[in-house]
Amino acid sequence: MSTTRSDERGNGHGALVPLDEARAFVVDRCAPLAARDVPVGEASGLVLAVAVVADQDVPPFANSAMDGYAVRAAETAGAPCRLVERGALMAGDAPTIAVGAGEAVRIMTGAPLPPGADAVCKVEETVRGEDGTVVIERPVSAGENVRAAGDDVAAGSEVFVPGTTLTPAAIGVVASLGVDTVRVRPRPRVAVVATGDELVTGPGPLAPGKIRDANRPALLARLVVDGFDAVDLGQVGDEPQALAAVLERAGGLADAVVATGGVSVGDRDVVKAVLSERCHDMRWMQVAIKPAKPFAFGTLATTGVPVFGLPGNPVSALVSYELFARPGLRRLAGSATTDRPRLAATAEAPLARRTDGKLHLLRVVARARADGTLGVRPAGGQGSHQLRAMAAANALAIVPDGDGVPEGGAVEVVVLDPFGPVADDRAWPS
């Protein structure tokens, strides 16, 4: 790749980029990183590179789904019938005892079916006798609260597939399988620094023209939530020698940068000049979408380390990282899917916007209705600079351009909270 200097495309002198064209242009870019080795117990959340297959069935022998009796199916057709008793077995016991004629077995869940068996009554529907014998009430048929060995995991599967991110249901798959160590992608460490000379942080009074960052903070808080490392470079001033030094430092501790600020029309070019200088194909979008239409991507010269340059807006910052950095996250993790779900969803009140050619993306709070489907209301204000709305939401609404979806009309949404949709009419806008 060359390295070029700031793209004139979509930069506030031509036509805005299309959203689609500017994801591509970042997820084409995040290569998965390079694969390693991890024990199954601390690979939790991470993808795997390699597929699992099975090199041996799960369960690996025939076992009671029941407590109960292990009987011959055939001979409980005229219950109820009296059968003697030929013992026990408990999970963990090998089988000693065949099932003969007239015979059935005491068996315990997850004992293994005994020779002769094909099929398990429950001790609900027997009577057992003081004279060692017990009766089956009622007929059962072959095969009947019996787990098959295989009937989880066939020898010779593929369980997963690569890209599949390792769930907590995952890694006990894995783990039944005997393989204690899989070959995943690691877990990205993302970089985040804020830009800006108006930029304070912690209590007191502000100065004139002081404002406090809060977009670090709330993108290190989402970093986390979402599975990734993140290390805090802090805030760095409009000084390009601080600025470049920071990159430095980031491009040998991280595997991604994120940085807020200095990518707008007019803003100062201490930013532009810097990434540009030092990255690969640096991009300066202006995004057809509101809020977030500001966005900058290229990768650092000497390391190949991806940079997203965010809006400064603390809004536009969160929903730019939704729409850009998360999805090129994701795949340097490895992910088959880079994006969150979009849902279907209905109005139940205004969602206002004017025609401006931009696809909008409103703050909403999505709840649960009663008949099952999706119902959305704004969060609140919906200025770029509004972050408590942006707090109440868990969800963003998808409104094309044109004048906006009415109550009661149908609207996407892609669910940001990662606990999904409220239920509760107390946490819905006043």
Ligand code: AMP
Contents of the next structure:
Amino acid sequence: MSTTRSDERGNGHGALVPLDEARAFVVDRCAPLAARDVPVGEASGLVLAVAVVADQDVPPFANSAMDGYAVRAAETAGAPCRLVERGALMAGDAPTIAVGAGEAVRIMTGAPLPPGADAVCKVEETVRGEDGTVVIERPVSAGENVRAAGDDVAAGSEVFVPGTTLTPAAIGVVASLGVDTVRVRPRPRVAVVATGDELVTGPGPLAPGKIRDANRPALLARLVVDGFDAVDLGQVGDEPQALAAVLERAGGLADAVVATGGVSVGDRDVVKAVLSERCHDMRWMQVAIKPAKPFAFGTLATTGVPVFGLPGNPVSALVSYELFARPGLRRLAGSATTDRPRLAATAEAPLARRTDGKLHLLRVVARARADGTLGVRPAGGQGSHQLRAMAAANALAIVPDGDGVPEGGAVEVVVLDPFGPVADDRAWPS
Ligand code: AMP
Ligand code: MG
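Please show me the structure of the same protein in the form predicted together with adenosine monophosphate, now that we have looked at it in the form predicted on its own.
Below, the chain from earlier opens the complete complex, with every other chain and molecule after it.
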């Protein structure tokens, strides 16, 4: 159909750019920020710039995994058997007692395995006598209930490669090695500016033609959820000088700028105009996706700060952020992985669309079904202005060009919500 064809050509403004090409353009121009040393206590969520190599074993010595008795395993082969109790070792004690023939040492979890012992019988399988002896009720094999030195981390091993995000568990591993500072990339500071003469912030009656700014608060919130430092640059009207001044100011405050509005094909597309003037590499694209077709990106010639020009429609702004800005910012952060995983799901209701040469990203509710697989259904209206449906969604369904996915059909999703898919009330396995 002729209407579809003109759409395919980007409304006569050049061919649509494939999503992958647009993303590669952005990510290639976002270099990791300069590394610095940061105390481990302040490094949660940051990305390692150099590998962490263990210079010691964790655990540092063989120790008991149970409260019980340290024994010579071979002596328990004929259990039940009676051994002489030769004192006790608590977590934190030095292994000052040894286990000799016919002996056992009472031992608590984490206490060092005494010399002579090679296994631990758990206390539940022993009977302590009044006469200084203990009956071992079940044979144990050598190494049983013993955590060997280096069983978690062996000295000399590369524990984390560069590009690893320091999760809470990773912070714990690093701390267990006695490391107190890590070489990481700083958390990117990302400034947000909303453009548009129509924008107003806060309560009070709206003058005719005005709307309230939804994008700036939404993007500031999104950045924080995604682990970036967000800087609010406010809003500017559709006025090139004002926007240029804000972008230059951002160079001193932030590592990247996210702007919304003004990248379309209208008469007042100020972001497009200012970026083309101030960036050597500015590219304005009509990307083969829906929503979020228009997108602009460039790095400011003065400061080298990358600027993401997202569309103004609120759903488009958040989807464009997800597809272009977030991967670029993850790259600035030094992360080896820039994208969220794409998960296989089943459509529980039709995911309707028309053929238009574009990849569609539908706002959906993803839930874990009784069999543990993901089911998805539309979260509401799919207009690019319908932010409420996006608020009801926890995922984007990736629907390739064509006539959609029927009920029961397979579809890929990207989960956006930090709390993940809605879960069925399934009991945990016992
Ligand atoms: P634009 O991309 O500037 O052409 O804007 C596209 C549509 O998004 C228009 O209807 C704008 O009024 C709307 N819009 C632009 N910026 C915002 C914003 N910050 N919050 C809510 N809506 C916006
Ligand atoms: Mg505008």
